[in-house]
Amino acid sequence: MTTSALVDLYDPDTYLAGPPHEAFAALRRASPVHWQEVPTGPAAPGYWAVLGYAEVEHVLCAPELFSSEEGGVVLDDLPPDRLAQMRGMLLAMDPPRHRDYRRPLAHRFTHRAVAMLEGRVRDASRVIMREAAERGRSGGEVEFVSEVAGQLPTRVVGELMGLPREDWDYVHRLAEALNRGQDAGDADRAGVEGGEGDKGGMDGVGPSRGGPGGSEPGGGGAEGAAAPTVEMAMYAAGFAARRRAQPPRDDLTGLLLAGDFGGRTMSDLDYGSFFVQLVTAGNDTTQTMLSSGLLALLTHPDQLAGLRADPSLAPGAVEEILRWANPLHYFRRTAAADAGVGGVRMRAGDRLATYFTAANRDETVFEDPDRFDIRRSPNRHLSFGKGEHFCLGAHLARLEGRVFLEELLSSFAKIELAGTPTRVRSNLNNGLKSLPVRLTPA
C-alpha cells in the first residue's frame, strides 16, 4: 500500500497542473491509506497519506490519538525553534490546551457575533470593487488573485484586530510571502524585506520544503526561510506592547491580550504567534476561496448564470467551492501511540496527512463528486476540518465568501478570463499565484 507507483504526493510539481484528483480516487478505491516514502530530508522516512473521508473524520476526531503538538502540522519535522513558535498557535494545540486557548475566543466567532460584521464586510467588498473596476477601466487586465481577492480578507482581519490602516499593505505583503513559499520566486515579487519568502507554503507555519530530498527553490537557507515568518511575529510583538500603553479597546487584539488562557496570560510573543497564524491563515485560505470560486465558476458557465440568476444561491456555492477547491491539500497528524486506521495498523510516532482534496471527493460520501454543483445538498465537505480543531473562523469565512460573490456579480456584468491562470507550487496549498481577468462593469 504504497503511493510510489501511481503519484508523488510529496512531491509539490504533482500540483502544479491542478490536484491529482484521478490518482487520489485510484488510491482511495484501492485502500483508504497509503504509505509515502521520502527517502531523504525532513519528512524521511515518509508518512501515512489518509485518503477516505470516514478515515480523515476518524483521524481529526480524535486528538488525544492524533497530535497536532507533538509535530507540528506540516510533514516536513521542523528545527526546534520553528516547532515551538508553531505550538504556540491555536491550530497546533493538543487538549486540554487547545480548549483553555480557543475558549476565550470563541465568543467573537460565532455565527450570531461574526452575522454583525456582514456591514463592514459589505462596504470593504465594495471599494474593492471600485478600485478592481479602475484597475480595468478601458478593458484592462486585472490580477484578481492578489488586487481583487487578496484585499478582503486582509482588510476585514486589519479591523477585527484593530490595525493601524497604514499597516495593512505591510501586513498583506509579508502574509503573500509566508504562503508562496514553495514556488520559486514569489517573495522577491512580494517586496517585503527582510528576506525571501517562507518556503513552508502554508500558512506560514512552517517549511514543507520543496519536495524529494527538501530542496528549495529559490535558494537560501532556513534562517532566510523564516524571515517573513519571524518579521511578521516581531511586529505583532511590538503593536501588542504598543496596545498595552494605550485604553483598552473592544476588539480582538484588546481580547487576546486581556484574556486568562489556561491561568495564564499572553505575553507579548504568545500573541506574536497567534498574530502570525490568524493573519496569514485569514488572508491565505480566503484568498483561496475566492480566486478559485471564481475560476470554477468562471469554467463552468452554467453555475455562473445560475448563480446571476437567483443570488440566493450564494450560501451553497461558497460551500460547493470550498469542497471542489479546497484551500489545503492536507494537515499534519503525529500518532501518540499505536493505532489502526483504515484497516491499516500505525505505530507510535508515525506521520499521517489527513488529505481533504481526497476527501471531498469520496464517492462514497459525494454524488458525482467531481462534478461542480452550487445546489449541492447536503455538502459534508472537510474543509474546515472535524472535532476539536474545527475551523474557529468557519463563519467568517462563510460570510466572506457570500458578500464577496454577491458584490462581484452585481458589480461586474462580464467576467472573462483573459489569460491562462498559474498555480502556486506546493504540496499543501491549493491555490492559484494568478487569475488574469477582464471586468465589465454592470
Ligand code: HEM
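Residue numbers count along the first chain shown, from 1. Whichever C-alpha set is largest while still superposing within 1.5 Å between the two forms counts as the rigid core. None of the values given here were measured: they were computed from a predicted structure. First, how it differs from the form predicted together with the ligand.
- Relative to the superposed core, residue 299 shifts its CA atom by less than 2 Å between these two forms.
- Here residue 243 counts as shifted, since its C-alpha moves by at least 2 Å between these two forms after the core is aligned.
- Once the cores line up, the CA of residue 268 ends up 2 angstroms or more apart between these two forms.
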Given for the second form:
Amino acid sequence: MTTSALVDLYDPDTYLAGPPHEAFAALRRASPVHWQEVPTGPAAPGYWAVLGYAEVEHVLCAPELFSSEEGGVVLDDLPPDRLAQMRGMLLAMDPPRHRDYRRPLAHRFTHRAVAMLEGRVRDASRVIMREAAERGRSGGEVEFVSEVAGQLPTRVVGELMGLPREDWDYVHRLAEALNRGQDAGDADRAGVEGGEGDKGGMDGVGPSRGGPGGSEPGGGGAEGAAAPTVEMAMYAAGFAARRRAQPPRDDLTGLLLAGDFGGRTMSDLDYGSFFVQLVTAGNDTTQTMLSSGLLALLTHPDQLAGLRADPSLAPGAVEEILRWANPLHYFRRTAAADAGVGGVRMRAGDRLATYFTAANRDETVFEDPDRFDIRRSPNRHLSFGKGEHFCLGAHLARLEGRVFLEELLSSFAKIELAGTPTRVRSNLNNGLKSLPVRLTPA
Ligand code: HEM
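Moving on from the form predicted alone, kindly provide the form predicted together with the ligand as a structure.
In what comes next, the whole complex appears, and the chain from above leads the way.
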C-alpha cells in the first residue's frame, strides 16, 4: 500500500493548512501501515507510515527490533557527525545503554517529584500573565505563541536545573535561536521547521549574538558565532564547572553531576549536551501545547465556557489538547531486522514513522475521534509516546499545561482572536507560528 495517490506525508506543505486528518483516516481504514515514497533526498527511498493505534504502540514497545539509535528519530538521514551527536541524547539511545542513562534521572520526573514544582510553575505563570496584560494594555494585541506560551518552558527548565535567574533570558533567547535555526531560508512563509532537511527540533544551526547575564546570545556578532546548540551546550558546561566548585544542591543539576550513568559520571560537556536535550525536547513541544490549546478552546467556545465554569476540568482539557492537537506528528524508528507490522512485511534497515496524529484519532480506540471534548474519558492518547522512550517530561508538561490554563483563564475575562493564526511548515512539528489575540484582564 502506498500513500502517494492520496497524500504525500513527507511534504511539509501537506500540513500548512492543518494536519490531513481525512487522508490519515482514509489510509488507516484501508491499512494501518503504508509505504510513503520519497524519490530523492535524505529520506529516499521512503518510509513506512504507521497509522493505526495498535501498530504505533507495537513499534514503540519493541525498541530492540525498532531502533532509535540506528538512524535517529527524524526521517531524514543525518550526516555522520550529526547522527553521532544525536546518539548522545536519551531519545536516540537503544537499550541497554538507554536504561543506564534514563534510570538515574527517572525519579526526578515522577508525578510526585514534579508536583513539588507546582508553586514555582504557578509563580512563573502569574508573572507571564502580568507581562501579557501589560503588553495587551499598550498595544491591544499580543502574539500569544512567543510572547506568552513560549515564556513558560525555559523558566521552568531554569528552576529545575537551578540556573541563576539573571541567565534565564539569555537561555530563552538561545532556545528561540535554536528553534529559528530550523527556519533557515524560508523566512516569509507560514512557519518553517521541517520539510526537506527537517531537523525536527533536534538541531539549531542559526547564528546568534551576545552572552549570558542580560545580553544577546552568541558572543558578539553573527559572523562566525557559535550555533545556538553549541553555544547552549558550552554555557551549560561552564555552569556545571561553576556548580562543581560549590556545595552540592538538591536540584536536577546536583543530581546529574553526582549521578552514576552505567558506571560513568557526567563530564561538564555531557551535562551541556543533556541540558540542550531537555531544552530541545521540552521547549517547542510545551509552547505548542499551550498555544494550540488556546486556539482549540477559542474555536470551541462551548468547551471554553465549560472550563471557565468548572476549572476542575483543566487536567482533562490538557489531555484532550494533547490528543487533538498533538505537538509532534511522528518519531522515527529503523527496523533492526526483518519484521512484520499490521500485516506488512518490512526489511532490516527500513525506516518507520509512528504517526501520533493518526493514532490519536483511531476510531477503534476513540469514540467520535475528531470531536474536541475536554470531558473525554478515558483518553489514552499517544502524544508522549509509549514504552521505552515514553516522554521523561510528561508529568512536567501536564503540570505546566494545567497551571498555565488556570492562570490564563483567571487572569483574563475575555480572550479573542485578533487575526489569522499561522502554522509552522513542517512534517514533524504540529504547531502554530503565530496566534494574535486580544486579552481583556479580569
Ligand atoms: C507537550 C509537551 C511534550 C510532548 C508532546 C513531548 C513528546 C515526547 C515524545 C513523543 C517522546 C518520545 C520519543 C520517542 O519515542 O522517540 C518524548 C521523549 C522525551 N521527552 Fe518529551 N514531550 C514534551 C515535553 C517534554 C518536557 C517538558 C521535557 C523535559 C523538560 C521532555 C523531555 C523528554 C525527554 C528527555 C525524552 C526522551 C526520553 C527517552 O528517550 O527515554 N519532554 N517526548
